[in-house]
Each structure stands twice: as C-alpha cells, then as structure tokens.
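Starting off, we have a lone chain in the form predicted on its own, written out as structure tokens.
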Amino acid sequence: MVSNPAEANIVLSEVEFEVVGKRPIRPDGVDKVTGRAQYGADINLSGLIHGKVLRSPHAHARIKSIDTSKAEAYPGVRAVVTAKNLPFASLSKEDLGGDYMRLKFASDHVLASDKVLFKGHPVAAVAANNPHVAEEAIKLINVDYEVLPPVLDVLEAMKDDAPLLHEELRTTSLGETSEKPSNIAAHLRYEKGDAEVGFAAADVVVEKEFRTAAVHQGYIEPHNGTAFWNTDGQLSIWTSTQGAFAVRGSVADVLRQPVSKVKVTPMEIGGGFGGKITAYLDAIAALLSQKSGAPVKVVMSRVDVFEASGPAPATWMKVKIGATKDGKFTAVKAELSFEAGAYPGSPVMQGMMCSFGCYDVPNGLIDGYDVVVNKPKTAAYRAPGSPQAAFGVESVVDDIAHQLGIDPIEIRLLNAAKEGTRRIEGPVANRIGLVECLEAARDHDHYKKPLGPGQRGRGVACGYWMNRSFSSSLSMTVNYDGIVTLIMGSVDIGGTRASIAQQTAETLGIAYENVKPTVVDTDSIGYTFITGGSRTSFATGWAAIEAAEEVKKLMVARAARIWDTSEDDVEYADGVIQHRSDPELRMTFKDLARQLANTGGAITGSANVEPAGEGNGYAVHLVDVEVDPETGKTDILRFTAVQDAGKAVHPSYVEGQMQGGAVQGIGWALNEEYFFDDKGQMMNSSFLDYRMPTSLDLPMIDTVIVEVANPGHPYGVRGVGEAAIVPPMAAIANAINGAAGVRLNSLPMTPGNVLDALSGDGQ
C-alpha cells in the first residue's frame, strides 16, 4: 500500500491501455483465500507412503561406511536408499569424460557418496507406511564418519593451506585451469578502460572492505516432493517449484533418464524468492518410489530448510572509487569473493555485473571469486549477488559524496547510467529509467522533509538488476462461449497469471474476465524457463501476445469464410471483426466464437519465444532511521521505494513486489544471518532464532512506480521482482552513518554491532 496511491505513479509514457495498467482480481485468489489451493504437501495419491532423509551431523567428514540393515528390517519400512542407488555410483570417469565433475557434484548434492560437506547433507533416505515409522527408521541407519576440519569463511577457504572440500576441484581463471586443487572454483574478471589511469586522475579516492552474512529467503512453505515411478518407466513428480522444467531437467540428469520419461506437475507455491529453483527432494522421492513400487512424499522440516537448502551467499568485498572534486567518477574497482557453499556456483558473476550497473564510468576493473565452503550450497535469492555488491558500492558512493560535500542524490544523478551507457562487462543500455527514479526520489516529500530531533539519519541508495528473458511457451484456445483459456508453463508466484491474462486481453481487445489462465505440467506445454530473473511477465507475456496475434489472424480467416469474402477485406480491431467496406458485416469476439463449432471448430494460437529486449530494472530507496545510542537498536522510521516498472501491468502487484523486496532488505540489513559455531553447526535454524522482521518492526513502505516504457516490449514492460531488494542494505547503512556517525561495513547491523562501532570496538 502507499500513503497516497493517487500520486504514487510517475508515468512518462502517454500510452493508455484498456486492461494493462489496471488492477483486476487475481484469477487464483478465491482458491487461496478459501484454503482450496493445492500446495505441494497437500498431494495425496492412492497408496502414498512417506519418506524421511537422514542428514549429516557434521559439516565436513569422510563417509567410511553406511549400514542400513536395521532400518530395512524395521516394520513398516518399504525402501531405503543411499548414494549407491544413484546411477553415478556405477559410472566411471571414462564413461562421463568431461561431464564427470559436474555430475558428481549434482549427484552428491542429492545423496552424499564419499564425503559430507555441510551439516544437513543428505546421506540416506527411508520410505515407510507413515512418516512416524520413517522417522524412527532413519535413526537405525549407522554411518561411520571420519570427521574432518571444516572451512567456514570465504577468505579462510581461499588460503593455500585451507582444508579442501574437493580434492579434484581446480580453479578456472581467465580461461586457464590451475594444476593444484583449491577451494576457489573460479576467478572471473570484467574490465573497461584503464582503472589505474582513472584513479590517478581522481581528486578523492575511497577504498573499503565489506562483509555480508548468508541469509535465507524466508519462504513459509517448506520444500516438498512427491514421486511415482511407474512400472512402465514413466516418472511423475508433484512439487512446489519455481520451474517445473528445471526440476525435470535436474532429476532426469541425476537419474540418467530422458526428459520425456519425467513429468513434473508444479503445485501452488508458498513463497520462493529464488530458493525454490533447486530440486532437493525430487530425485530422492523418485528413488524411493522406484524401490518401493509406491508413490512417495518427502517434506522438509523447518530445520532441514535452514540447514539443507540454499541461502544467499556470505561475501567478502573490496570496493574502490575515484572521483574528481566536482563528483564525477573517474575509475571504479571491486574484488568480490562469494561463498558458493559445498559446491561451485555462487552468484558472483551476477554480483560483478550488477556492482556498478547504476553508473556510467570510463574506467573499471572487477574481479570475482567463486569459493566453496562447508555450508549448504547457496541458491538464488531475489537479484542474486546484486544486493551484496550494492551494499559495498553504494556505501562508498555515499562516503565520496560526504567528503566532497555533494548531495547524495545529486552525485548519483551526475554519474547515473542512461541510454547509451556501456557497462563494465560490455552491454550498452537501451532506454532505462534510473535518472527518472533518482529525480522522483529527490523531488519526493520524504527527501524534502527535515529529519526530527534525536539520533536520526536519512539514507539513499540505488539498485540494479539486468532482468532476464529466456524461453517461454504458451497456447490459448477460443472456446465456443468466447472465453479464452491460456495454458502456460510459468509457475505463478507473484501474480503472473493475472499479468499474462491482462496482456492477452489487451491484445485481443476483450475483457480480462474472459481470459482463463492455467499453469500446467511439463507434458502439456513446451519448454518454459523458471519463474525468476524478473522474466515472467515480460517473456511469457510476450508469448501470450504472439499467440493472441495468431488467434486474431485465425478469427479474421474464420469470419471471411462465414461472409464468403477475402481475408484482405476483413479486419480485427478492439475485439471486433468487421468487413472493411460493408459496415453490416460485423461481429464481436463472442459473436464469432459462438459460430466456431459449425464453421471449422475451435481456434488455438500458440507461441514458443525467447525474446530479446528484456529491459534493465532500477530502483532508488529512501530510508529514515533512529539509532538508540544506549542499546544500538536501529528503528526504521520511514521508507520510500521508487522503481521503474517500464509499464506496471498490474500496479497492485508491482507495489507488492517493491514493498516485499524492501522488507526483505530491511531484515537482511538489521537482523538476519546464518550463525555457525566453529564446527559448522547452524545455531539459529528456526524462525524463533532466525530473526525476520514482522509488521511490528516496520513502517508503511511507500511506493512510487516510475514508468519509463521499455522499447523492447509491446506494452513497455520491464521485470520488477528483483531490483527492489538491492538498495535497502546500503540505504540503511548510509542512514545509520548519518544518524550515529559510524560506518558499518558488515551485515547484519545488529544492535550489538552498532554499539561496537559506536564504542570504537567494531568496524
């Protein structure tokens, strides 16, 4: 919600649409508010049995042996599996060639074979007639471990003498592969101009180091997976996921099955934010089903979710920026080291791409390191990599502004990326809205209003996410009553059924209520990439537009047949099919639909797209805080989120995305962290101890939607789901600096850390 919705949007395009930009009712809303929606754990198949997973109590240990005999003999147990039941166990390096390491990592992540690499790593699984029997049976599995020293910090893991997670892992660095094993999986670099020349030309140079802790996405619904491996070789999976095709591909890969043998049905999803892309339980449930001959359901506990699913990575970063005395940046430099968790694949590359994405700089050098540590393998979390990078960069930008005596927004405007800006990693920006967002923030009442008395401060920060496209498929059918049914493969997390239905209705010129969207399984629609990367309303919406255009052509052809005239003489406009020269020959969309059955049958349009032109996303956040000098507690007094949506297809959902990202960023900034002891045991793996903000901790999050139309989409749409989480941590750090006069360079900025900084004992 916003304080004044009537003044919340800044529209820079004069195009007004009939359906796009409105706030219709969500198609899945009734089922969700009445409790009828079916989530992953709700699935109940005939003959269903239940699985439980045995997880490692150690962060790093060699598996010497596993004895499952007692569990197998326990009454009610139907199946027991270990890594030996995975195909990888019988495949040699020679069989797999260059694919050996990738498949070993993927297979071992499902069930550990030779080593466990984090507390909670799956080691074995049991299926039994009920979950209580399965729970007792896993306690009977005896695993003999050789405990090894864990490495729990990214900088410690990078040292030459650090304990190795993978004896066969070699560093790939700028096209070369090292000869000695290392915990550094990859070294990446982006470069533009000459950074050293740029720093030499600067009047002021600021360089600082930053750290961020691992944080969880905080979704309420735990991971789940139900599988039935039929005797005909067909494997069916029901799961809560952000991408049914991603699950299909992952399971087929690990189980060495053709994708045509695996059908995945996405259930409703109780939150994901990137954390429900990885398939954790589905292959395990499939193995148990294959062995037992029955469908098997496995659901994580909350502790399992924290300890064995992927958080956003902890990081160490060094950021350096040089500027002239009038505030113009001459050079930037960053070194980003991201924890990947147990297996390679942190979002360090995305962090590198986003780090200086808000700025037009002539010289830049960015190095990134993907580093394995004895923690759960990291996963995507809403603009993965960008919030951490922005925390460092935007803090340094603020310090330069203060040193030069320049307003924090004005220095950002002076250096802001705009159309034609070439980023350090290479791409050139099309029409983007960062300048308009900064101007909206500068002109907002929030920025103009003086701060009240006490230790209060105001912070500002920018955020960038490149946005994604990738493949989407969709088909639509015109029913004989004029209702259009949509079949799509994009899972709906934040209202994409509505946004895609709106784009369909707009293109066809019909009422939104006459479009019925349905998300289907992987056998019922063409390949569709995940719901993530801020891509779905853009890419699947584009598929809907193309399919609708095909429907329009077919409707014109059908009308021409009815009127016995040439198709060239018939036009389709605003949901009406009419003869170009005979005004009496005219039918509405529904009029023609009623005649389809007797004139050739139903009409169906479809599209498989991978559109370019996704359009970059930018956000600017303002925050006022008050810091208690006696306790170190930071209170958020006011928060305003400004973001360029291109075109807000459904403004209510855009506002919700902006508010949700801001709230998650507030938690990331002030409270949230994975806290480990020196043995790698997570000490706060519950919602009681892992402190996420509640409504009592927050003010109203005001939103300002800026609409700078994306030229790469027919309706100007940009993705909006991710840029909103990028600025809050830096904005809050900047506000705390203004309130208390201390710069905190590590997250979270807890009361204890703030007190340490105030006393000079901290950062």
Given for the second form:
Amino acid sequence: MVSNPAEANIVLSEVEFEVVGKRPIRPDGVDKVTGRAQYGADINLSGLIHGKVLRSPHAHARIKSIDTSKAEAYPGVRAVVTAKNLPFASLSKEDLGGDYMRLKFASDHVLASDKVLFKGHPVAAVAANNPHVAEEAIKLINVDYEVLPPVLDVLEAMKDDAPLLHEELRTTSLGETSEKPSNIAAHLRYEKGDAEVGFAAADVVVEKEFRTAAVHQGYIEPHNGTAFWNTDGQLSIWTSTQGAFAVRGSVADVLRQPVSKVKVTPMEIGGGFGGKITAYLDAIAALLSQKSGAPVKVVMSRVDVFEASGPAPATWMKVKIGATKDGKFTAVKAELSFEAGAYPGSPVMQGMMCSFGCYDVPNGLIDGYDVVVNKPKTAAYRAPGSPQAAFGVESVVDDIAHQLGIDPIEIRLLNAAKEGTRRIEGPVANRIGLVECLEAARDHDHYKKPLGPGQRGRGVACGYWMNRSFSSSLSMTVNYDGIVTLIMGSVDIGGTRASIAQQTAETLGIAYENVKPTVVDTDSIGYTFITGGSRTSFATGWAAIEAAEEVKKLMVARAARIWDTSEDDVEYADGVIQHRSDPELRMTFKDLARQLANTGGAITGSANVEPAGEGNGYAVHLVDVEVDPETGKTDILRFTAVQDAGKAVHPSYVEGQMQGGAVQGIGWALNEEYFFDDKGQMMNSSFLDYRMPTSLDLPMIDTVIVEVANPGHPYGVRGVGEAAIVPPMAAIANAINGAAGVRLNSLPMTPGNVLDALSGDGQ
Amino acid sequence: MPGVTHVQTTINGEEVNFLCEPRQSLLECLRDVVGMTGTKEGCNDGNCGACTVIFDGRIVDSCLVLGVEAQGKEMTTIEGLATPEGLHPLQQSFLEQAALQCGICTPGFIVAAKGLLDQEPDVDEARVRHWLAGNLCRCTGYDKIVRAVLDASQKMK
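What does the same protein look like in the form predicted in complex with its partner chain, given that the last one was the form predicted on its own?
And the full complex, kicking off with our chain again.
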C-alpha cells in the first residue's frame, strides 16, 4: 500500500493539500488547557439562582397528587414548578389533535404529569438562592404515588400481558396501526431478495441470539441548563449541547413559544457522544426563571446523569447467516428488539440499516422492534444502533469463518460491500473504503505477529456507519488585517473549529492561523443541525467551502474595481488576486484586505447548505486479548483501529476519534452495564460502580487512517466520529473465543460472565 | 448565614480569603465562592478526577476536601500553571499532541500530571498510566494524553 512518508499511519492518500491534512494547534486549545474555557456549568449571571429537580423514586407509578406548599414556604426558595406549569397541562386533546401524543411525551419527559416511567423521572423543581437550599426544599415536596409493576426487559415488555407504560400507545407495524395498546411502538422491516431461498442454497447456516446491556455515553461533564426569561418575553438559554438549534426547537415546542423568542447560546461542551442532544433541563430552568424573575442554573449530579439522561438501549437480537462452502454469503436475516426506554424512539432503525452494512448480500430480511420499558428514555450514542447489531452480526460472521476454515479477514473481504453494492434497506453504495480497510488490517504488522504464550486470542471485526449530512450555516468576514473571522452554528466537541478553519484556509489559499473561528448562538447564524452523525467536518466543511468561494468572488470583484478593470480579467489563485494579462497588477489576500476599508468595506461570504454526497464510513479493528482462566478477566494486549476517513482533515483528531471510539467500545465489551434491581432501581449509578476504562486498563491504541476520497466532498472528507465504536465488542468477543474457546453472546463480557462461560453455566 | 467560616488560604501563590459553610466542598468554594471555574466537576464523589488540585504538595480530588480544610494550606489549580510568559510544558504538550477533545477533563489531567512530574521527572508509560488512573477521560482513549505527559517530561528535563 502507498504510504505518505511523513505520516506512516496514513495509507492510500491520493492528493496532498496545503492546510487540509496537516496537524495545527486547535483554535480553542489554549483556553481549554488553562481552565479559561467556559463550559455550561461555569456560567455566572447577575442575580443567578439555582434549581434542583425532584425525581421519581419509582420506576413506574401513577402520580396521585403533588403538594409543594412546604417547599414554597421554605426560606430562600424563589420558585417551585411541576408539570402543571407546562403549557401541555392547559391544552386539551381536541386542541392538539394529531399532535397530542407527541407533545404529551415531550412534555412529560421534561416534567411528569400523570405517571412516572423511570426511576429519576422529573416530577417537580425548585429554584432557591443557593443550591443547598434548593436541595433541602425538594425534599419537602410531598408526592403521593400509586406504585405500578415495572417492565424492565425488552422481551417481557413485548408480551401481550405485560403491564403497559402508555395506555394510548399503539404499535405501528409496517405502516398499519394496531387496535390494542402495546409497549411495542413500532415494527419495521427491510427486505432484499428472498432470504429463505438464500438459506436453502447455503452449505452452512449459523443462527444465534444475542443480548446487550444498556450503557451510558459517559461524558465527564454533567448536563446543565441556565435560563433567563425576560419580562419582554425573550427567553435566553445557556447550555452544554451538541445542537443549540435542537435545544431551541425542543424548548420552544414544550413551552409553546415561537422559536425566535428563544435564544440558545451553546457553551463549551464536555463530551456528548449523542447524549447531549435531548434538552433535559433547559425548559425546567426556563419555567423556574419565569416564575422567579431571576436567571436560574440547573446542573445534574452524576447520579442524575446515569438515572435520567439517555443511555444507549439494551437489546435482544437474533442473527442468521448462510454461506456456501467457499464462504460466500447466500442470505442474512436479523431480528432486532431495542429498548427505547420510557418513550418511543430507540435507534433500532439505524441498527437495522447498519447491521449488514459491511456486506454485499443477495438476500436479506431485517425486522426491528422499538419497545418501551421503565428505564430512562434512550438517547443516541455514537453510531446509534450499529454497535449492538455489529456485535451479533460480526460474531456470527466469525463463527462461519471458523466452521469453514477461512481466515476471518478473507471471509470479510470475500463478502465486503463496495461501490455499487445495494444495501438491504435500499441505497446503493458510492465509492467506499471497506475493502481497503480490510486489506490494511490484513497487511498490518499486528495481524502477522504471533500471539505469544498464554490464553491469548486475536479478534477482528468490521463496523459501518452511513455518515450524515443535514443542514449547516456559516459566514466569514475578511477583516482589514487579512484575518478571516468565521462564525458557525456547529458546536465544537472535539476539534471542528480546527477542521472547519482548515477547510476555509485551504479554499482561500491562506494560512490556517489567519482564520479565526467562533461558535455562536441561535440568533447569530442560520439553522445548523447538531454536531453528531459524523456530519460536521463534512457538511459544515461544505458550508465553509461555499462561503469561501463567495469570498473569493467578492475579492475578485473588489480588485477589479480597484484596478478599474473587468472582473473577467482578474483571477484568484492560491491566496493571490491577479490580473490575467498584466503581471504588475497583483495583490496577496492580505494586500487586498488592507485596501477594503476605503473601497467599499468588509467582505462577507455566507452559506446555508444541506449537501448531498456524504460518504459512508467503515472501520476494521484488530485486538489481541489474554483471558485469565482463574478470574475470567480479559486484558487488552494490543489494539489496532483501521478506518476510512476519506481525507483526514486534521489527522491527530481523526486518530483521536478512532482511539476514543475504540476505547468506549472496549468498555462496552468488557465492563459497562446498567444494573437494575427487580423494582427498576439502578444499582450502579456512580463512576465507581459503572466502570469505564481508565488509562491503566489499556495499551496504546494504534491507528491506520485509510484515505479513500469521498467523491461527494471537494477534499474527499467522510465523517469519522462514529464507525470507530462499532467493531470493538465483536472483535473482543471473537478474540475471547480464540483465547478461551468460549463464545459469549451477551454484553458485557465481565470476568464473571467469562468464568460462567468457561464452566459451561452461562449464556 | 449560620455557621459561616472565614478561610484564609493560598491559591497559586496568592493569599485568598473566603467565607464558606461547613458543608461546602473545596471544589464548590473554588468554583462558586472564589469564582475560579477552571477546576471542573464531573462526579462530585471522587471518581473522575476532573476537580484535581495540588493541595500542600499532594494531588487531591477537591470535591472530597471541605472548603474549611483549606485554612492555612497552599494549593495549585489549573489557573496557576501558565505564566505571562507562556504555557506550562504540560499545557504545550497537550496542545501539540492533541491530547484533548472536549477538554472538560483536561484541567484535572494536567494538574494531576504536574503532581507526578514535580516529584518524578523520569517517568515511563506504565508509570504515567498508573498515576493517571484516577482521572477519567471519555474522548481520547488516553493514548494521546499519555504521550503528552511523556513528551512534557522530556521537555522539562
């Protein structure tokens, strides 16, 4: 494979650029290493008071009454609110018509009206002069509950006689709505060819059931929301979110306000991974502000974060693959049942789309079920739905390889999706890089090196995420000193200020240091979709390129005016504006910038885009493990992550995404799990008991960035944030199988579960 | 306010006086009373390390120290590392090695790493991983953080 000599871990690069592909210091870096960056909880406003939320102690109960009188009378308390303060309480079913259920779910998720549906469900909130007083006051609120039996498992919830979470909920099944209420919100299906015919033609068929536990995104910064509802009706919100416009939309929705009455300022965000899209606290802070007349800050405790923000769903899955004796897949089938949590909306559809996204299969049938249970409403978590599905699919692929005696990378290469492959849900792949990733893994030193002594095994698995686009807005202004100020709506979670500034500088032909990016509030830029879905460097990058192209045109027009010539005589190349025929007439970007003041003023380019052409993302991971037969503990000895980035705009942050995704996957594989007792109480809602990987648990995570350019982007960019969390669980399960001869079909693969499997008790 | 205590302490070399309630943690006092928000809260129960400060020469989770315990002590917080002349080598290495993504854990990691390098200039990967095991990062997988600390240790020699 072709390697860039300066970047040993980047392969297949076809084009080199001046700024894109380099590793500059991020623009927000100094503030973040010195403690000056302002995250959501760091905000202080004149007259700020503090809110606390009273949460349900029960997983499932009817609210009979709420008495807030003692809390309201408590010294220092400034406001108390319940669901009665939400507009939904005064709207009738008739008022809302077809929107009734959706708004009820949205409002009840903010503050429960008639029922609580998970331990931690908000029922009331207090604002007080200091957070300790608010904490004391919420304990004085008396809620009378009628406790109901909880439903805590996806398969139990699907039974006909299961207790119902929502009496109004009907199943939407393949376009039809059921008569009977049910916990199954939706049944979806994708189909290609005829799976039964394909299985009949197979020499080997493997079918297995899998389970995965609920896991949390685990961002270190707890949710927060600060609101000030001014007497003129303008509501301002400061919050840590992946999408200021998403918060604006959901707050305006539940408070029945026009979106333009709500201004959301995205503060620096301390991790999200999909978990900071839902607005948990912002509407509560707004209600408390409305009632008290003061700005109100609400911050979750870590227990609140675990119990009441969205984990990724627990799942039950059945996966079946048939293959010829040569290893060619003839048919695939999957059934995915995902826990949505308290309200419908698990990522089961994305799980279905991704399940066989790595393979070119002639026949496939995928069914998915979105099922409500008495657990916190699930939220997106990095490639939502794909990691669970891949755990099942990539384990079965490995079993087929073993049965047929085929190398696990070779069987994947034999069946790999490539340009022109039609996926089961319909779309046909553009130029994609899975084959190149598999080849890079196969050719890597890691794959060739012997494992060494001990109970060691090596596992491999692939992962797919479609990558997203959606809308982005951005504008840039050329200042008189030649510095381009760039304002955007995309929140920066992990280096997108840098990656967008790089694409801007590249397009303008100027130095990276001359671009100064800022993330702004919802009044200051056009609608921009969340930072998520691996979309930002792609879609907001496109916006930057389009806005920069506009700037170039305006710079050419200005030069033409200064030189008193036609615009057609002027060209812009590599940051220099010059006359096409007169070599004397030539200005650098900075030269022209200095002349803007007296020739018509500043130049601004802007773009609102929703680009097509997002390029699918693929990852392949290799892992070596050692299993201790005495304790069942699995150690990660070596890990190599390979991923097609299209073009790595900032290779260090691409590596960071690959490493971070891999390590979240390692945690998901080996340790992480929501433990509930039979009453639906989470038993491990702290970082001590919900065990995320530490530096001591891990080796360095080697990376190989594959650059198969995305034809849908000027620099070939694909998203990179998500595919990296997809392969680790199956890769580690496959490695454990190699090390200890046991196939674990359930996550996490804790020492106890491995020991059970070794003694034949588990699974 | 009942039971409010006057605390006189030294933060980043400067004498600081504040009033606090006995129930307030040092973390809360730093952030909400003194107004130094560089020290972050991730869990408030000593498990994530985001609130790490150097307290009389030892690294501690400031959420597990009471504000009143700061009386007469000397501490270093993230705000105390950079000088008007420039960044501390650890801060520079974190930037150069891209050892942060969201950055919320970064102050805790840098302060914890300073606690290590102040005592032990010669460190290897295993020692860094062991020392930093009390600090959680969810973005990076630790690879680049460990490299940044090793890089800074070389620069500081």
